[in-house]
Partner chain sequence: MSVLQQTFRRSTRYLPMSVILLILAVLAVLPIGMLIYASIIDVVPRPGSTGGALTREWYSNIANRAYLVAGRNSMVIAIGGTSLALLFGTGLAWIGARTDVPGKSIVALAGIVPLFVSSLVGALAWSFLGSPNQGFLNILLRPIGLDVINVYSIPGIIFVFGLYYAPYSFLLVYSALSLMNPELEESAHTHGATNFTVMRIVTLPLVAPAIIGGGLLTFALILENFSVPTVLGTPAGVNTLPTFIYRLMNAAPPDANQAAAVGALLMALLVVIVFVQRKVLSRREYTTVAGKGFRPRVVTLGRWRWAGFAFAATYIFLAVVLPLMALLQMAFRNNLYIAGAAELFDPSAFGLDTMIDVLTYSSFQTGITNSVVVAVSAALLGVVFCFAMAFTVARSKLPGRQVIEYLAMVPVAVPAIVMGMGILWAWFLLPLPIYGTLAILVFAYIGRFMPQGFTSIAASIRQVHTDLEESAVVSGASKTRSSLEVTVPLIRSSVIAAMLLLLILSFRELSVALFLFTTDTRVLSIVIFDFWNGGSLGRAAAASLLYSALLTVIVLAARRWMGVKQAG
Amino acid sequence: MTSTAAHEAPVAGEDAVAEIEIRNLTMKYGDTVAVNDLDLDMNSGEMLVLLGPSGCGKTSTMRSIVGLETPSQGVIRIAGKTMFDSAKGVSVPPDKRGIGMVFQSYAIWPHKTVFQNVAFPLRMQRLPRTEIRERTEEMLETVGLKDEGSRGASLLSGGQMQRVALARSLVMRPRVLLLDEPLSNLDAKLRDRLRFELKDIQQQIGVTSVYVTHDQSEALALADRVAVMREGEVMQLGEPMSLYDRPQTRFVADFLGVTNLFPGQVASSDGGVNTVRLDGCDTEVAAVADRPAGAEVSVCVRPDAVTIDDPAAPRSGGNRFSGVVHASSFLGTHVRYRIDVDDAVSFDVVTFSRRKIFARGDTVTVSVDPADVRLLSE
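Answer block, the chain by itself, in the form predicted in complex with the partner chain:
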């Protein structure tokens, strides 16, 4: 995690009012429930990433916050001010909420210049002309488009459009910024670069942000906290590292890219250590956990928590399996293996050591510390 200490300071204040407060939010399109009884609190200045598969309701949540959709139920408060409350019949229209939003398509108006695009929110606030000019130019400088102001917006490249969209959403100094998959239309290289730039600008301005994506590496790289969503509900909310290290459900682990997930049943439970028999084979895995015998679980092991050795290497404790290298790929900084342990189980292993490289067909020993094995429910 790269977030700075200064940035975390307001988060620490226990009794501070949450910047965004969402209670029991439910939103429907006809009969389709897009957001289901969702609760969410966000702290001032933090960047929260909504992560989830396509159709899980990320965009709908965002559109409800900004006021473009009317939820059927719930409360939304921003900085203590009620924006929406179904019980009291309060619904502040989107043009009065003062929330900045970057659309997935950028929604840059092609018939206006870059400057006119960015100045628009200030014009809507009826600010004096000189102030509009000053603030717009300042904003264009922040996003690195100082000299492009007079260009027609239809002539911009994807990356430039993204900057214009960001500038336009920030120029009115919103308390809250929403970004809906802002990088998904760009090619991979540009995406990496802009991701850091975006994070920089966000921290510099200190605006509370919600960032939507379905790309888990983007989520982990950007977020102060990640909310993993599924079918309109938040499955798990936490800081990226804790989420990755301690997923609570198979869905979250799977979505965050933890590849070693095996269904099984707890065979025995003894003094804080469970033995799990994996489905469809005789392999047993020990885990530091406390489940009752007979429980259906998923065994979850991060690929970087698995070590592989020559069969001849000295044995240590824990889970040890004998396996055959099925595939190995060199990926620059690390090597990735696929090791078949038996017919139903094969481990995905990442190793950063180049001391010994194994080839397809080699027989190896795979070992995992029981403390690194997590047992998850569905």
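Since we're looking at a predicted model, the values are computed, not measured. Residue numbers count along the first chain shown, from 1. Each form is matched to the other, and the largest set of C-alpha atoms that superpose within 1.5 Å is called the rigid core. Compared with the form predicted alone:
Core-superposed comparison between these two forms: the Cα of residue 84 travels less than 2 Å. Taking 2 Å as the criterion, residue 272 does not count as shifted between these two forms: its C-alpha moves by less than this amount when the rigid core is aligned. Relative to the superposed rigid core, the position of the CA of residue 288 differs between these two forms by less than 2 Å.
Having seen the form predicted in complex with the partner chain, please provide the structure of the form predicted alone.
Only one chain is given; partner chains and other molecules are left out.
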């Protein structure tokens, strides 16, 4: 995709500047607490994804930032300017906050052309006609709709409509872009493609972005950082790979798609290695961890960290279990298995090797390095 945008995206990191600051944010609906005393910084130029189930507070947080909801208490600053302060009675109107918004519904005017849809906010600002044309054409090129400006919006595909909605928000050159599950109405193949395009556009423009979703794949694909939310609080905040590799709680692991989660109790600890006996069976798993004997934990193993082999294949060290293939699914780039180790324990396994495909009923050995086993709190 070609872009004529002149801005380079700042790189989020240790020296990044906080574009959005949220302090002690609380949102209540009657007796229900949607957001609970939330503190959160969003770095200049980064894509922060708020991830969580319905009712976790992610949308309420986003609507508070844009000014569509009035929090019960707290402070919100954008680029150092106070947009909301409950103690001081400050609440800047949404149209004065310098924020662009892309909703789940496209909100495109079907009777207008693509160009007219994108140019609308600039016309509302009464900018000169020449500037409106230049900025609109630049943004249409950025989102890959350079040749579609004269086309009627009603003739567009779902993916094109979402690009028009994005262009309409970005043409205002907002300091902050908020996106509320903008890809959820698209089919799976188009959604996957637009994820990469959306991330590419965001990096080209360099706009600080907050993206709300309940889809963990979308969060991992798009985010510079992910905030996993539950009951109005951030359970864990970090880069996608860090969260996926090192979840801190069972809830975070489960929501990020880690399916191998087994409750158990630490049976012994020796030299930084714990042996955990899984609940309801005699199976024991070794983990590089330092928990006291008797501690209740959840054993967490990523499906891609499990190796599957013939029972006779030579392999030394680590956790090795004999099992039977319960299910096998070929998914193009990888194969997914469900391996029954005993009546109480089954492993999900993802392998990218086509050297051998195992079938339902095959006896196999599954292996896990103790360094790839995490012990989590509930």
